[in-house]
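A single chain, nothing else alongside it, follows as structure tokens in the form predicted on its own.
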Amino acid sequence: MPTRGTRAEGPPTQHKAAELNMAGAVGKRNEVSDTVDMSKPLYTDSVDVPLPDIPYKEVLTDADKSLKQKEKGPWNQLSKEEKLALYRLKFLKTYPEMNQTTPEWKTVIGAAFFFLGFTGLIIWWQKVYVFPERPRTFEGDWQEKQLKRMLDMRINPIEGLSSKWDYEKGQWK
């Protein structure tokens, strides 16, 4: 029997775990992606940049290091070979390499045809089903006898329509 003022443990409920699970959480700030720290230097490939600000390459192994220590000595003892993978070291790609094209103009064309193509389809069937029919009084007979009946009343006279037409010789000045 528990005292006054003190509880009872019992078994976790559900409650419980939840609280801890919780509480583990908040430290460890469960994050679905990785952050990077943007105050530390970072290693760009940029025609723009030439120089990154760390070497693409940190972690050294024994070769690496060999060939850093044979780096000192004068280069043309150096191969050809030797010579790319100190510059390997430092960069990921050569210029040619970052100029290099990239397929993606491929997709970017693509989906922007499909979309037009989408949307043509939209508008093909919003004319069929969805638009009335076209009103009567864009039909070419009606808009003759349209005009006739407003040069027959005398439409704006002055500057407009009936300013234009011979009353007298039933035609246009």
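Numbering follows the first chain given and starts at 1. The structure presented is a predicted model; accordingly, all values stated were derived computationally and were not measured. What changes on going to the form predicted in complex with the partner chain:
Checking Phe131, Lys70, Lys57, Leu86 against the motion between these two forms, you find the hinge between the rigid parts at Phe131.
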Contents of the next structure:
Amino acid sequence: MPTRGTRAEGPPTQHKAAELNMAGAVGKRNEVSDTVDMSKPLYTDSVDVPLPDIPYKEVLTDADKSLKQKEKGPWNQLSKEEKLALYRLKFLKTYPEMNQTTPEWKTVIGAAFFFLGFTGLIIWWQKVYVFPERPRTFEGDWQEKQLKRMLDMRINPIEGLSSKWDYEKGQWK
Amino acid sequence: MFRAAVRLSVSGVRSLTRAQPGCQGVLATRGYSHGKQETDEEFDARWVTYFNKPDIDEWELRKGMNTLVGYDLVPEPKILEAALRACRRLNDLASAIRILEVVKDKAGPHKDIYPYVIQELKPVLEELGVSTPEELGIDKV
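Return the form predicted in complex with the partner chain of this protein as a structure block, the form predicted on its own having already been given.
Below is the entire complex, every chain and molecule, led by the chain shown above.
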């Protein structure tokens, strides 16, 4: 949203501005971006709303105006180009144009992979400079001894670990 | 009644791929739990009357069309004819072409509905001088 000073309520009316001697406050304010007056009807292209609230072009050139006059007569007398011109005066996009696909998804997927890759690089750096040594409890022979100890202790003998071990044959069931 | 082919409802998918009208009636749009259901003919008649209003204004045309396309159906040619004539009374060719575009859009995957509607509307289109989107080349991007 553009910054509009610290006024709590809306912009002053012409009258009030004159009263307050704030000539510069009306009309052109210090706006950083283009604004749309959302209190007025807007033009939209939507497949759900074939006839928008306002025509696309409201300010007509003289050529447009004379074409609009011709529109009041029989439409059979209009050429294809004139009919197209009348369409484009009222509407910005045709239905096929509205429904057009864009290649935006490629950008999205590409950006997602890029940032995943960047994250991978960060983790790699962390592996080198941040992570502590791998605990020796992960090593193969420690894990074997740990498992043997668990089986000797009969961990989860009913449905879990030890129930899967055949104590007679000394192997997994 | 020839209505939109697919009604994604509990009553299942009924596909109307014939180009002929006069098929078995499809249930009315409204899902009231009580009271009389409006028949297809009543629905059509109501909308034809709406667009046939002699002094219909632009707002009413827009409101009518935008409401009509919100229903789960493709409007009958007779409703569309009334709407096109309303456009003529309002000297609005662009909206007439737009109406034809939205009919095609409403038909969705049922590619045979739009040609049928155009075929039914041909006399009206010729009488009023409304070109189809295809004739103007705006059916493609």
